[in-house]
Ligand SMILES: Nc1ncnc2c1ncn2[C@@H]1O[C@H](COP(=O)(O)OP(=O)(O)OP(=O)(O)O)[C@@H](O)[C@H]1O
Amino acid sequence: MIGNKIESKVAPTHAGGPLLEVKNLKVSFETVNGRVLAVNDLNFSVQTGQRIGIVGESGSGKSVAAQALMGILRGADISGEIIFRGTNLLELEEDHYRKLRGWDISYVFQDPLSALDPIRTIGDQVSQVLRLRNVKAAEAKNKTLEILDRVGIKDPQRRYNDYPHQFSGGMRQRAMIAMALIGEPSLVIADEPTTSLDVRVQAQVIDLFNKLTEEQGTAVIFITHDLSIMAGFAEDVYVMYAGNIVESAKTDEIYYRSIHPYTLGLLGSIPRIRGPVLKSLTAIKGKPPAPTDIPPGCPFHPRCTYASSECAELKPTLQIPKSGNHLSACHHSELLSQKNGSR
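Structure block, one chain, which must be in the form predicted in complex with the named molecule:
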């Protein structure tokens, strides 16, 4: 353990309480085209060492939600509560927040190019978190070499003084991951950490996060649009659509017994490497709505094969249907849970 983690804790974890609890989180932006509600009423909690998955398509609000948790969103209206170790981060002063960031909570940015400084070496950037906490230069360098090695950067000694442009896309992403892990945080929010990587490297990253949760009790919120990569990792999955959680459950429930048409559509869209080759994939028609143009009623109804007239009028709430056993925001979830429950 490096430095003194206690120092960074804003409050001790209250016994038995979750590490992080998000309640009624809403994030909106004022734009020239009117108000954009990017995240609408997000609720979830994370226990120590837990592996949470958030899936959704582009624009569904995943990054905005993550950045709101990190306290790094600019120009946004944020309401609700983000309770980390018993303290509401939304009421925290920036000074305290900054102490937490990269240290007790860290964030793996979706886009490593924009998050890395092109004129500073990789080693300098990865070790920064430690140096800011007065870890001695030699120790910081050793830790950096070690973490670079762990995320699969070959020959870290030689790579330490490279600049970001000397790294391939995949290596940059791994450097970002190293930066997020070096402070041994208790919560890592990883925003599409595997998206531009090869399958082999994707698997390495998943294994690395998995090891972290098992051996160090780090909690991980894993954000992705890739249901395949998520499948072996997450314990609980939240499916987002147009700023809303539309279904949430234990991972197996989501993959084998989904009761939401959007989730079912996503699963049907994935080409498979085993089993019969389909003539065509059951793609979801249309595309996700623009945030300024969210349809009334159920936001998914224009693309939904199950949509009925009430779907266009009344927004379904996230609830457990009578015959079901997990949360879904769909007027037809009762029907779907009868159908899928009998499988």
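Form predicted on its own, following the form predicted in complex with the named molecule:
Partners and other molecules have been left off, which leaves just the chain.
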């Protein structure tokens, strides 16, 4: 723990139930080509201390959904419910929502170089959350040095006065994580936090988030396009495509008993270091649809090797097939469940 919190959290206490519950979340934007539905009927929940992963290609709606949770989307039409500790955040005034950010709910942006202010020191930026809560300067600095050390920044006393350009990519990402953690939030949303980092630094970042949940009971929503990263981190995985959740399950279920063609395609593109050696990786044909041009029926059907005429006409619902044990939005989930259930 960083220490006792300086002030009580804004969100009311909520005995029992999930920390966060997202119900029928829709996010759309008005464009020159008409209204675009970027997130469509998103439903999931997060328990205190839980680690979940949201996976999908670029354009699947992951980051839009995350920014909707944080209340930082501008010009978007958002409907549904975002219930945090029993309070629907979409009904809060902006002033109240602002007090949650960085304190109860924190966000780690995927590009630390653009997210960090180039003309302010790392120490100044990391300590900002505390200073906005009227923490005395000396105490804010001490807590900042403590969290910089905790996220693995060596010699924090010296690096406190460095600028972002003096940090490596991995160190900047650590600074971003320090900014997210310094208020001891109940929930951290990490948006592609390992993008552009080498494998060694990626493993260190994952380890840092694991320690966060174990030591502080902080829940983490980890957003990534790389399904392999989730193996050592997430307890539950939600796979998104074209603004929809197409499969959700425990992590082992996703890896060993997936029942959606899109998830199977993502898994087929991951190199194996154990088990049978693959002669070649499997690529998903085509490209994800533009938000302005989502095909009718199942949005994945133009790229799917299992597609039938039904797939082109009728959008599948997210449900558990008779011989399966987790949710999938595919007309052929029953077939895939029988085929892959014993893998």
